[in-house]
Every structure is written in structure tokens, then in C-alpha cells.
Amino acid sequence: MSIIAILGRQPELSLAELEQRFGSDSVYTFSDIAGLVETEAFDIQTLGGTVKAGKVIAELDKADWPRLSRDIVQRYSKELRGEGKLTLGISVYGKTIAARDIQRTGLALKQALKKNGRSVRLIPNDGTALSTATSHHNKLGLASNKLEIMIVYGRSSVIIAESTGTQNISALAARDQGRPKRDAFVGMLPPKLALMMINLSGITIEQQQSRSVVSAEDNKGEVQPEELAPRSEALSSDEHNRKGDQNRHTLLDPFCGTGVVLQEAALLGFNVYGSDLAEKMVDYSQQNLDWLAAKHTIGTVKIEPGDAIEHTWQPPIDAIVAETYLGQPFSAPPAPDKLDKVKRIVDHITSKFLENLASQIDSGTLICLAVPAWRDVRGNFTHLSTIKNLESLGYEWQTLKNVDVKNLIYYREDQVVGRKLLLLVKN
């Protein structure tokens, strides 16, 4: 099955995530904003960087919009005949088409279906593509009577696809804002980025037990609005610790903070293991994972105090995913001497942590770390010196086909401190 994936705000990160998740032989660059994935099992809710996805119905030579519009109306006026009300949306990606022209295509299809006795609610286009929020709240792609037709222009062809779902912004917001303990002072790692980092590490999730947040079995193909509805079989944290599934992989976060990475990994089906220098953060993580365990069936949870530069973690450890110490926050680019001082401190902590970790994990262990990269007024980044010494510390870079793995940085235009993502493997 071919899936077209609409990539997020930083497409290179989204494409890297897809490649790590599905394998380099199954992921292809289709355009600057879309990737093609060959897979029999695609669940957008397991991904942090894909905002919308669709099953490929046809791949055609490029054509002007009037011709393509006529082909769509002709194709779907036959395929969508039947009874029952249909909710319909049309989105175009990779080419600027006036919203009114896309709307005309939708109205023509609506009229053709009406003649055949089928009622259609057409979602109006405010732009070339329906927003993620619009598609999500209308549940497009999650039922046979809720269809979004996606037209995606590539470098040499155009794809017609039918949406299989949109990134669940309600679920992400609920997991972020609904947690009992949050702390803005230590930073707010977005759940979407945490989920992306878990996938970017390269650890597989196919072997994990079925997830509980958004599985089709639980929700019968539709996503529940609040996304954190309790399940009847949910267990307490203590019960989970006693029932730890030995078939699950264990993911370690040595800088766990309030437990965002642990939360997302637990929902994917991993056993989770966290540590943090601050006992307050250990307590916050435990409370947040207890909150999660009261609502979802998750695996083993272990959280303990420990300084990452000297702590000893207990095996097994199958992957490490963490946002390390980012240094002090800045609202404006710091003076060179100030930046140099902060950089030296962070370099020391990061290198000592990596040295400590390398002595405790097996060769081949997969790692994804977010370390700071400081952005100046011209948009240039200052990086940690530790990055140049990774091989001497016992690590090597993972390799990717579609993107340069050494250039992955998560940032926003208004941020001074971005997150450089290190995709490593233990030598």
C-alpha cells in the first residue's frame, strides 16, 4: 500500500522520522512537502512530524487544474454513488490553486452525486488545502462517509489520494495540558517533538503491544474528542510494575524532567525508565505517569533520582531518548562572551553524560538526543563542541537516505535556543 504523507513545519525532520520508522527502502521524497511510504500498516498517530496522510489512489502525469478537476469529478461521481450522507473535503498540496476553483470542483461533484440520490456536506475551502484542524474536527478519513480527497503535486507527477487521518491535535493538547505536573522553568518539550524523537531514535514499535491512545480497535475508526478517556482495563502504576511485559523494549530518558518522553514512549508500548538530577522532577514524572496509567494500559514505569554524568542505570536498556540540559533560556541572542560561558558548561555536562552512558550500554544501542544550538540574529547556529568528538566518546552517527542526519535542528523563528537532534548508535 502506498501512503502519501504531508510533512510538518520542518519537512526534513518529518521525512527523517518516516525513514527511521518505516525503513529507507520504503520511504521516498515526493516533493518538498510530501513523502511516499510503502507499508501495509500506517498509523499517523504514532508519528510526530506527519500532519496528514492519505492512501494513494492514482499517480498521474501533471495536468492543468481544469483537466484534473474534471477527472476528479468524473472518477468520484461514480465511486461515491450510494446512500447516506457524505462529508466531503478537497485539499491541494504543492501547487497554488485558488480556493474558489477547488470549491467549484467540490460543488460540481456534490451536484453529480445529488443527481444520483446521495446527500453531500461539502466543507468549504479557505485556502488551497483544508487545515489540519478542519480535517481533524470533521474526522475526515476516519469513516467511509467522511472523505477528504488529496491532490498532491510532486516534482514530476501528481497523486490523488484519500485521507486516512490527520494528526490528532486534540490528543496532543490533552496530553500536554492535561498532565497534573508541568514546569515552564525547566522547559516545555512538546509531546509532538517527543514522539518524533522516539521514532527518530530508530527503535521499532511493531513489536510493542497495541497502543491505547488512538488505536482503531478502541475507537472504532474514530478518534475520541478528549483523547484521554479512561479504559476499563487500565491499571495503577504499581500493578503495571508487577505485570511488566518482558516482550516490550525499554526506553531510557536520563534527563526525564516532567516525563514527556516517558509518557509518549509508554503510549507507544515501551517500558519506560527515567532519571533526573532534581528529585522534584522525579516526583513530577512519577505523578504524570501515574495519571497516565490511571487512564491507559501501559507497561513498566521506573523513575529514579540520578545525576546523568555519574548515575548507574539498570539494564535492560534498548534505546535512549532525551532532551539533555539546554543551558539557560535566552529571549534574545546573548553577547559572545555570555554564549561562550554557557556553551562551555553545557559541553561539559553533555560530554560527561555521553562518556558515562557509553560505559553502560551495549554496542548497537540506538540514541536520539536533543542538545542546544544557539541561533543568532542572522539565523546562524552555534553548536556544541562535543558534537565533533562523538566518535572518541564511543558513538557514531546513524545514516539516512533522504536527509543529512547531521543537519536536523528543531526550532522556531522566534527562538534563540533550538534543539539539535543527534541520531547516534553506540559503537
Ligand SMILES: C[S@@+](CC[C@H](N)C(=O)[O-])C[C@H]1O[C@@H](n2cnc3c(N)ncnc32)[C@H](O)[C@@H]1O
Second form
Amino acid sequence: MSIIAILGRQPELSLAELEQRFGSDSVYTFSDIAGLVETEAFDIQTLGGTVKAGKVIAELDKADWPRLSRDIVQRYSKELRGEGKLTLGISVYGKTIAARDIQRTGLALKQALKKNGRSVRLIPNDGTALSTATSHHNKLGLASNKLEIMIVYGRSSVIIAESTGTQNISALAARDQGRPKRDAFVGMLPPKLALMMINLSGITIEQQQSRSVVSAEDNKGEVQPEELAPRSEALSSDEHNRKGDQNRHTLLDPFCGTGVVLQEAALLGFNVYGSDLAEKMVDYSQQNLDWLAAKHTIGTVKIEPGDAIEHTWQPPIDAIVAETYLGQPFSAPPAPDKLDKVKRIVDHITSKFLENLASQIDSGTLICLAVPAWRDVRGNFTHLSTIKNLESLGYEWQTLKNVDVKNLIYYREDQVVGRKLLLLVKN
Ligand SMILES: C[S@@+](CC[C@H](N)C(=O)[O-])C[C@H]1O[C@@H](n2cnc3c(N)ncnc32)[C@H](O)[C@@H]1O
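Next up, the form predicted in complex with this ligand in place of the form predicted on its own?
Time for the whole complex; same chain goes first.
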């Protein structure tokens, strides 16, 4: 089955995530904002960087909108004939079409269906494409009578697809805001980025399902489980879960902070292992994971204090995903000497950590680290010197087909400290 994936705010990161998750042979760049994935097992809730996805119905030669619009009305007025009320949305990606023109297509389809006795609730377009929030709140793509037709313009063709759902923004927000311990100073990772980083490491749920595991939900907490993590059936089967924690892969975060990576990894079905220099953070992570475990059946959780420069972690460690020490936060670009000082401290911690880690993990262990990259007023980044020494520290860059793996940086326009993502493998 072909899936068209609408990529998030930083499309190259989202595409890299898809490639790591589904393999280079199954992921293609379709346009600047969309990727194509060949898979039978696509679950958007296990991805951080894809905002909407649809099953590809047809790939056509590029045509102007009136022509495509006619095709769509013709095709779907036949296809959707039948009983029961239909909720319908239409989204166009990759080309600017006036919202009212898209609305007109919807109304034409609505009329054609009405003639055949089927009533339609047409979702008004808030833009060329329905926003993730609109599609999510109307549950488009989640039932046969809630359809979102997606028209995605690519470089040389147009894809017609039917949405299979959007990223569950309310579940992500509930996980972010609902947990008991938060700490603005350490700079908590958004859950979406944590999820993306876990996938970017290259460790996949499929690999671990071959070791027979998945997570399940327990229906105990005050936050509705569906608000927290409505994953696919594959991830909510208690039956699999009971097969035991020893079958799960273990993911280590040696700079765990408040435990966002651990939380997302536990929900994906990994055993999680965290450490942090600060006792307070160890306590915060523990409390946040306890909170999660009260609502979901998760694997083992181990959290301990430790300086990543010299700590000895207990095996097994199957993957390392961490947002390492970022240095002090800045609200404006620092003066060069200040930046130089901070960079030197962070370089020291990062390189010593990597050296320590290399002596403890197996060759082939997969790693995704977010390290700081400082942005100046012109938008240029200053990078850690450690990045040039990764090979001598015992690591290699992973390789990707669709994006330049050495150029992945997560940042917001208003941020001075961006996060450079290092996708590595131990030599
Ligand atoms: C950027 S924060 C990580 C935040 C975390 N991702 C979260 O979402 O809460 C970096 C963390 O590294 C910890 N840290 C700093 N130096 C460390 C060291 N040498 N060894 C281990 N942890 C360290 C800090 O206490 C902080 O919790």
C-alpha cells in the first residue's frame, strides 16, 4: 500500500524519520512537503514528524485545478453513493488554490450525492488544506463515513489520497502538559521531537516486535487513556505485552532530565533506562514515568543518578536517544567570547560522554543525540567542535537516501539554541 505523508514544520526531519522507520527502499521524496511510503503498517501515532497521512488512490499527470476538481466530483459521486450521513473534507497540498474554489468542489460533490439520497456535512476549508486541528477534531479518516480527500501536488504528478488520520495533537498535549513534573529551565523536549528522535535513531518497533513486544494501555488514570496515547491496535495489545519485558529493546537516555524521551519510548514499547547528573531530574523522571505507568502497561523503567562523563550503565543497551547538555539558555545571541566559553564547556561534556559511552556499548548500537547549535542574528549556526571528531571517538554517521544526514537541525525562528541531530552508529 502507498501512503502519502504530509510532513511537519521541518520537512527534512520528518522525511528522515520516515526513512529510518520504514527503510530507504520504501520511502521517497514526493515534494517539498510530502513523502511517499510503501508499507502495510503505517501508524501515524508512532511518528513525531508526520502531521497527516493518506492512502494513495490514484497518481495522475499534473493538471489544473478545474480539471482535477471535475475528476474528483465524478469519481467520488459514484464511489460514495450509499447510505448514512457522510462528513467530508477536502485538502489540497503543494499548490495554492483559493479556499472558496476547494469549497466549490465540495459543494458540487455534496449536491451530486444528495441527488442519490446521501446527505453530506462538508467541513469548511480554513485554508488550502484543512489544518491538522480541524481534521483531528472532526475525526476525518478514522471512520468510513468521515472522509478527507487529499490532493497532493508533487514535482511531476498529482496524488489523490484518502486520509487515514492526523497526528493526535490532543494526546501529545496531554502527555506534555499532564505529567506531574516539568522544568522550564532544563528545556523540556516537545514529545513530538522526542518521538521523532527515537525513530531517527533507527531502532524500530518492528525490530522489536520480532522479539515480540508492544505496549498496552491500562484504563486507570484520571486523564482518559485515549487522550494520552491512542496508538494503533498493534500497540495496544495486552496479550503481546505479557510476553515479558526481557523481550523488549532497552533505550538509554543518559541526560534524561524530566524524562520526555523515556516517556515516549515507554509508550512505543521499549524498556527505558535513564540517568542524569541532577538528583532532582532523576526524581522528576521517576515521578513522570510512575504517572505514565499508572495509566499504561509499560516495560521496565530504570532511572539512576550519574555523570554521563564517567557513569557505568548496566547492559543491555540497544539504542541511545538523548538531548544532551545544551549549555545555558539564551534569549538573544550571545557575544562571541560568551558563546565561545559556553561552547567549550558543552564540547568538553559531549566529547567525554561520547568517549565514555563508546567503551560500554556494542558495535552497531544505534544513537540519536540532540546537541546544541547556536544561531546568530543572520541565521547562521555555530556547531560543537566535537562533531568533527565523531569518527575518532568511535562513531560513524548513519546514511540516509532522501536527506543530508549531516544537516538535520531542529529549531524555531525565535530560538537561539537549536538542536543539531546526530544520527550515529557505534563502530
Ligand atoms: C537539555 S536537558 C535534557 C532535558 C530532557 N530532554 C527533558 O525533556 O526533560 C539536559 C540534562 O542533562 C543533565 N546533565 C548536564 N550535565 C550532565 C552530565 N555531565 N551527566 C549527566 N547529565 C547531565 C541536566 O541535569 C539536564 O537534565
